[in-house]
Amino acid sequence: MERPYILHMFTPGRQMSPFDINMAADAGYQVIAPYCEVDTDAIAGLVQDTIFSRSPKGLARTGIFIGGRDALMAADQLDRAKKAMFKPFQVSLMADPSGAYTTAAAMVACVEAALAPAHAQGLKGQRVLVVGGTGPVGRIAGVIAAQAGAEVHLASRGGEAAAKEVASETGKRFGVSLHGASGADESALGAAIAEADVVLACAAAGVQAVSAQTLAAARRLKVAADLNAVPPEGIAGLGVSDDAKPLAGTSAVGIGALAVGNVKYQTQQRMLQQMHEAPSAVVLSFPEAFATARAFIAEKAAKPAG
């Protein structure tokens, strides 16, 4: 009998995301087993139960997905899972807490593509301001942009001190330099936006993080991207479907939530399919998500119009 494709899904939360379960089923997994309230100390035992219950051939049809809502905890759990395995007892691993890794990767890849026509080096040397930078997507978007050569500032409504604390913690965890910026009020956010080449709006849904008044200070802005698909728009004047469309009142172009969301969906689907189809174990995190998002955007750009 042919061994089924099994995906074990771990989350420290009270439930696994239905979005991720649906995506896993669409990627071809036949048995999907969610495990809730999984703390980091439990990871090694669960992984070893997974790898010792099947032969190496069966393990090629076995995967582990790590979810949750904490971007740093997911990275820690992924590390624990890797350390719990050894050849030939290895399975494919993927982390994407609340879609933060694939969403952040898609957002930064979209911005990089929008910069490319005028700036051949993409994000390298650009000053990036992440509004809502202390959340999971904001943190990882900042890390990805920093790894791509940008100078990254994470802004927090809690003020500069709170932003610096998160920037320091996140930067140390992933080996990059991140800075903090105040987003406590319009004046502080305007001052930060005035120095930004790129603005990434990663604030909560239904919240306008950047008003028209604040945006007016963006004198050197090249690209703005927004993840909020719930009215009002996260960045004033930036439509959810805009895809490198001129942003009114600025010399920049804007990328809306649905444009980013399409790339995010394709990125997560391709990564799950890669796990499903890989002949040997793979480990997928946000660097792999960024590479996948870049590849999808390049493929889309290469297709003839119409």
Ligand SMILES: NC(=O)c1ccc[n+]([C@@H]2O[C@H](COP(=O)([O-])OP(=O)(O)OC[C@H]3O[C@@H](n4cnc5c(N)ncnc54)[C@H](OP(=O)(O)O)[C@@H]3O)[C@@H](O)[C@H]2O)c1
Second form
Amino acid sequence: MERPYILHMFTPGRQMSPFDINMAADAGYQVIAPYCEVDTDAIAGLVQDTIFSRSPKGLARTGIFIGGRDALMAADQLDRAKKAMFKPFQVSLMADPSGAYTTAAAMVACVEAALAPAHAQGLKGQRVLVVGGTGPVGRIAGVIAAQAGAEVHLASRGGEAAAKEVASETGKRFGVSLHGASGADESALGAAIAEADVVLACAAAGVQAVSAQTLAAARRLKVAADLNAVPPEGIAGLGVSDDAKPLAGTSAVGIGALAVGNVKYQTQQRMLQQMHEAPSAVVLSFPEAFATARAFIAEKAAKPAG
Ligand SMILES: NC(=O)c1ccc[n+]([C@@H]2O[C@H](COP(=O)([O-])OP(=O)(O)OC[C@H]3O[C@@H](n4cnc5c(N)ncnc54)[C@H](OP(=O)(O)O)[C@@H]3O)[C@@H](O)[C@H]2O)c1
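Now show the form predicted in complex with the named molecule, given that the preceding structure was the form predicted alone.
First the chain shown before, then all remaining chains and molecules of the complex.
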């Protein structure tokens, strides 16, 4: 009998995300086992329990997915899982807490593509302001943009000190330099937007984080992207389906939540399929998500129109 494809899904939270379970089933996993309230110290034991019951052929049909809400904890759990395995007892691993890794990767890849016609060097040297920069998606979007050469500022409603603390913690964890900016009120956010080449709106769903009045302060804005698909739009005037469409009242183009969401969906689907089909173990985190999102966008651009 052929061994079934099994995905063990770990989350520190109380529930595994139904979205991720559906995606795993659609990628071909036949047995999907969610494990909830998994703390980081439990990872090594769970991983070793996973790897010793199957032959190398069976292990190629076994994967581990790490979810949750905390982008830094997921990275720690992925590291622990990697360290708990050794040849030939290795299975594929993927982390995507709250969709943050694939969503942030898709957003930054969309922005890079929108910058490309006028800026061959992409994000290098661009000043990026992440609104809602303290959430899981915002932090990772900031890290990916910084790794691509941008000067990144994470903004928080909690003010500059709170933003700096999150920027420092996140930057240290992933070896990049991140700055903090105040988003405490319209005037503070407007001052930060005035200096930004790129705005990434990563605030909570259903919230307008950048009003028309705040946006009017933008002087050098080239691209604005928004993740909020729940009305009202996260950036005033930026439609959910806009895909590098001129953004009213600015000289920038806007990318909406559904345009990013399509790239995020394809990115997560391709990564799960990669795990499912890999003949030997792979480890997939946000750098791999960014590479996958970039590849998807390049393929789309190369397709003849129509
Ligand atoms: N398209 C997709 O597939 C996909 C996948 C995942 C997430 N998303 C979207 O991505 C966005 C970010 O997700 P997330 O999980 O990182 O968000 P989150 O943790 O819920 O919120 C991010 C940040 O938004 C700020 N915020 C919270 N309430 C706010 C309010 N009422 N007004 C203004 N700011 C507020 C907070 O930062 P401060 O208090 O520090 O300012 C918070 O840390 C959401 O809109 C989510 O729906 C989309």
